[in-house]
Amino acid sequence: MAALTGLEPVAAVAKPPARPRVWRGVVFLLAAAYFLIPLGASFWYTVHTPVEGVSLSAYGELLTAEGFVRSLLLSLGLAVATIVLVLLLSLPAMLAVRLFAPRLRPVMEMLCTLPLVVPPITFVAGIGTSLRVGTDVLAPTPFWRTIIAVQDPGFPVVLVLAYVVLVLPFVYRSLDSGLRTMDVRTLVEAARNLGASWPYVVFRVVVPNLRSALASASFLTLALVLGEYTVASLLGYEPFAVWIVTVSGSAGQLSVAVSILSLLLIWLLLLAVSTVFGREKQK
């Protein structure tokens, strides 16, 4: 062929030798040891006693433990309410700023990330003082029942409002990353020119393109609410994290068993949310 065409055959480009990937395995093993060794040690503590040997009695006591189901359901309810409320507040506000007032984006970013620099103890002290002063000031008015209702121990709405503030920086970062990957203005203007209403634009045009960002924001909110202790404890409520600490004073094995199960529960919930968003994305 080279004789017919007069062209010299092109020598095959030699591929560079593959670099050893030992360091990846080392990093993986170190990370696995960092997470699994404490978890394994905790599990061994819950199933082994010097007197009885190996036993799963600590896990059998969970369902009959006083306050276990109540505190777990309360934390799950608070997590769902927090996710719904923070998304309903933050997503329309971020869309409005991007579409109608882009110059306010730095101001909005600063306001949404402000809770990161406020210590939780200061935050909860302010909430407690506001509730006490508000109850006294609003006593002669019809709003007194409202401020009492938000402190209902059965479902403390005040915790939902506090958690919305705490998770706002993480939700803002997740949604902002999602909005940066799409041309919001072009999508909205195209849908509006075709006669779509604003609710249709938000729920059928914008939200489907933000599934990953919404899932990430939901993950972070769920994990934070289920593990939050300071605000709930100082305000006098007993969600799941506070109940675990309370039980640890009288039943050490039971509290560690609950912690392990709560960790597995959070993983399962995150996996379920990820699966739901993944299936909707494939449609």
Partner chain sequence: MSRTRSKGWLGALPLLAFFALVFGVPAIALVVGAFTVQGRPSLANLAQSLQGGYLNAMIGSVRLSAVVALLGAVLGTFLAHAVVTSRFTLLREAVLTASGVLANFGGVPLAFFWIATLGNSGVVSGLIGLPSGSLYTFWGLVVVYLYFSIPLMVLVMAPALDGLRPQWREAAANNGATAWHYWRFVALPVLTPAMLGGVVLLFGSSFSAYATANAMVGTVVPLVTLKIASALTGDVLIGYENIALALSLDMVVVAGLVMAVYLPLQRRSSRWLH
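The form predicted alone done, now the form predicted together with its partner chain:
Just the single chain follows, nothing else.
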């Protein structure tokens, strides 16, 4: 059998389908075990206690839990503000680069990738220091009020600013792929030649064509801001993710229940992104 007959390659081609199927099954089984067991175990953890048996009370407690509504509303507010600000800043910039300043494009690309390279915790370290120094330096000037207002615990604008930087890479990527699908220059020139004003061009011509890209950018931002812990906790604020950690000390079941809900939320958001994009593709 060891002799090369020239027929062997043919045999080798014919054989593989049988073997990989077993191998594939093993891979899928192991992956399923690794990824599904924690899901199931966590769910069991939230519904079962040795004393009470099985009950859904952990999920019921959620709404009445101290701080749940407040922290969730804060997170949602931060998310909305971040979405608005990041779109207001990045969309005109990306249009301008595309239409008038192609040479700025590598700069823009680099700026919008930079936040991915820099670990968030180092960014917080820098922000914290700037705020402290800034408060001292600006104390004699009218700007002092601004820097204090930015840190208002009721609605920390500083978090919005930080989040805009953190989500910029993701927003840039989805807007860039959205802009790729349309001929921006022709569209804009046509609209301008027909006498449309700039705001009209942006809101009635460009934005409708970018709907799915804008939606996916917004959903991604929402998911990121709702789950963000590092920046908020180190700057001393308590949005949703920080609240979960606070509550986990006293109510373990509750915190796991919230974790399951947040996984569901991410899943729903991504589903929304993919259906929005899927619809776009069908057009």
